[in-house]
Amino acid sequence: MIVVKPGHRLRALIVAGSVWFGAAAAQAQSPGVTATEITIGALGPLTGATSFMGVPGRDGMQLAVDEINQAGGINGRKLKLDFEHAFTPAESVAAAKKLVEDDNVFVLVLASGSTGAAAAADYVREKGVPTYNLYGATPIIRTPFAENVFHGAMPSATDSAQALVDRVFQANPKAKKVGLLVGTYAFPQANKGAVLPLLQKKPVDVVVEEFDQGARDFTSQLLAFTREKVDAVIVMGSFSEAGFAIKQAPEKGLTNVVWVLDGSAVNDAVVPILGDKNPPNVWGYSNTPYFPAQSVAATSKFRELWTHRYGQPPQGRPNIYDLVAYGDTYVLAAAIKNAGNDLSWKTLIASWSKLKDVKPSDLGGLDVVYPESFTETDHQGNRLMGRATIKDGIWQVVPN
């Protein structure tokens, strides 16, 4: 037994209190970090109209986490992924709060698209938690700039808007009238807001028609485009919405037009909707150097790894969101690795802001995303976009 003399008791209490306070402060600086583990929290829709992003977000991230852990983890610590379902704006805010405040994750990943990213934007800025926005193009998550919010393979609405306009005039340099078929929800509206000013600088007329999320009948919108004799239609919506619109177009008299699809519609799942005789003039852009079904070494190996982990894939999987989630998890891991062993939100943000041309192969992964770079004032990791079209029954990145 150890006896503390009266004269020493106060000093002992002070020392013990100091040790406790220091440990508590360290824990407060590094939530989600133990001697052996780092917890990553993520949220996205696992059901609902945008589950084609959330489910691949979860699966792609987990695939990368498994690989990284099998290789020894990051600086001796294994990664752990906590993924919460969130489809509506309210669910996205609730999931973010649960992960950060109840589960005490070290970093938050938004695998939710623009709707969820916009909903969570104010909360993550206020909390200061390091946040990785995988899919949200909406300006609400990007402006104003926040030092704790980073963006991955998916470009901003401004960058993707330029790609959409470029594709129209690459396919038809003489286009005089352009139709915009736009969903009323966050991602399409963000693209619309960025595309319109670009088209207004060109000698073209613009016809705007909107639809509600999940629409299957586009009769009124297509008839309006037919009456206006548009030369091209930019579709801002999901692959299913774009697919049904393009398929119905000839019945409504809309033929011989250029179709340009935004990032959420450039998905191999659109091909079965269009049928065997896919329209030859369907274009889009890619946020990754290849599409999942392209026969190149990186994607072939990725499909092999995906199938080994999850089994025979359903139609349309793995998709581009699988690739982005997988690749961006490696980018996040590089930021954590460079932050060193003394992990805190501050050290991670500082490390992340200095990454330059980081790619998954730096940590042993597959290079299925473009290299990403960040600075203290610019957190958009990737601005590269490939030119894409449906070729041999699949989306492929083709030379510009």
Given for the second form:
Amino acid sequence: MIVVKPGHRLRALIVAGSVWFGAAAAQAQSPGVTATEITIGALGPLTGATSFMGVPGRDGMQLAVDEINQAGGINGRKLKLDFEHAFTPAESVAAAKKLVEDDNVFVLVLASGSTGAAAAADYVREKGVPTYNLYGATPIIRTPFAENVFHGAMPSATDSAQALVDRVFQANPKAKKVGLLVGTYAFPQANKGAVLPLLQKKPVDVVVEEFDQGARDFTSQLLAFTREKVDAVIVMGSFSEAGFAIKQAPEKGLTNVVWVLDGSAVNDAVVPILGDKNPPNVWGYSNTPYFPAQSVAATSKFRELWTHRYGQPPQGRPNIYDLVAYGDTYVLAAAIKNAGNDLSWKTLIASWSKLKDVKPSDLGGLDVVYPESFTETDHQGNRLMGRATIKDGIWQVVPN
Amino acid sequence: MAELLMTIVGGIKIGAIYALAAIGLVVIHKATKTVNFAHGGLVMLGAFATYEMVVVFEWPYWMAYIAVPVLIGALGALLEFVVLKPLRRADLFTVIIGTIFLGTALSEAYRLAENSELLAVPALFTGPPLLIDVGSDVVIFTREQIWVTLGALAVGTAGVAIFRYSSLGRSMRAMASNSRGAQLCGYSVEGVYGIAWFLGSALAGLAGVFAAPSKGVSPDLAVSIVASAFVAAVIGGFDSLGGAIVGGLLLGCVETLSAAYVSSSLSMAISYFLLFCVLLVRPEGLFPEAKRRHV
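Could the form predicted together with the partner chain be given as well, to go with the form predicted on its own?
Now the complete complex, all chains and molecules, led by this one.
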């Protein structure tokens, strides 16, 4: 039995008090976390050529945050979204620094595509802030592996490259010559680096043509494909670039080819550019189980929710980036919830790395993304990709 | 051979749109001596109005071809009355800066109103392309190519005819030639300037209707069209309406041929090189209105 002498009782109280105050202080020092609130920082382009990702990124995240807060928050704390505009690489680094160092956010979400994710990669690795890469396919954010960086519904360039090559040969098993129409910016270049080795393993000739971001004229590229008599063209770029390339193709003599569109081009906004509600031979893949306009319960409810919050949507919205931002915010919320009340970067990273088959409906949301799983050595949440084509004026996931 | 023919037809299509925009620029300059750098903004608004009518309200396409030029023309006349009339006695640079910032304001207002990278407008004519046998080759034309080329050139030619042969055109030419003399003959400065801005802006709006399906609607459209229209007008002689048509077609063909046989990313550079060569060799343009006098 331990007997505490009266003189020592005061000393023990002081020690216990110091420990309690120390712990409280340490808890208070966890950035972006108060007794009532957790601040999530996010960055992405709200204007410019890639705003079709950043604006839905902000809106989708805010929808999920609102829903989670209405349901009582996470372990008694409300979520708060602090979104910074960042379009160029320099803006992305500056926004990440501002959010982490000035705004003291608890977790950083990159809703910026490959350009922003690649730019911020070194900073987030060095800082150790828990980071969720929503859209960036670039290997720069994935390699070398960092224990604080997680990736959501959008798979790596290697995984999506395999899906692109598969779509070509599903549509035309006899294809002998494949064209690659590639943007000169980060996302398409990352995917080109992954697709080329896969195509070179197949018995096909490959013709590569490049274009600048925001291009509307593809004369030289399409004529090159016509001269080479390609059977299929894989387009790596945005929906507007893909749309105008496909639209111009007949004018340049390129007809009856299979078109396979990469990630961000698989967007309903491409349909009015094509001017055809059922264009033949246009294929892609989907990072989500359904497309936003597809008539299934989850997406119908999502559109209702979106319209209720933001009003009548503009052309092409909500898009797949709205779905991913919404669904992945729920995945992040699940990681925060499992980390418990004693929130720190360390506890969040540990809890995140143990998530298995987590989906939005676990916290009352809509299942608009595939279930995501993480381990300590694998931070890619999703690897599933559906087969997609345009039917009745919208992109639809169809059976393989 | 077939490839070259298709490339030239593609160049003529885009050149016809440049020509239409350039004619609007020249009409305003001829009548009011104002170089309208806000012209691209009016083209962009024409394309945006087409999007609203055809896609949002789902009105028939022909209504856009009729209503958009009237709307944009009226907006142009209003801008002249509100913004440029107070600058009428200002020096040339003030007016130029005024139109530059007017163009910027139009683009930025659009950017604020439409939070979207690009609005897509369907083509008037869809369906399979037309295949024409040329020897052993097949030349492919789309219906949209034929419509845009013929439609834009027909409207451009009508614009030239109105300016040259109608009483409206006479009043504008009179004002351009001698403002004081025209006033003494009974022409109103306000009326003629208003009509010139209405006509020039209506042509810009119509260029927007023709350009919307092939270029989409975005603030970038304002810059790309005004730059090309300006080059086309300068090549043509800046005060020559016929020259603007030829300049537009020439520019469209040079851009497309250089994209086809050099590089797409060099097409604009080559266009400016063409402009530089024309200014170097024939600074008055290919079709100057004023005749040289040797004294």
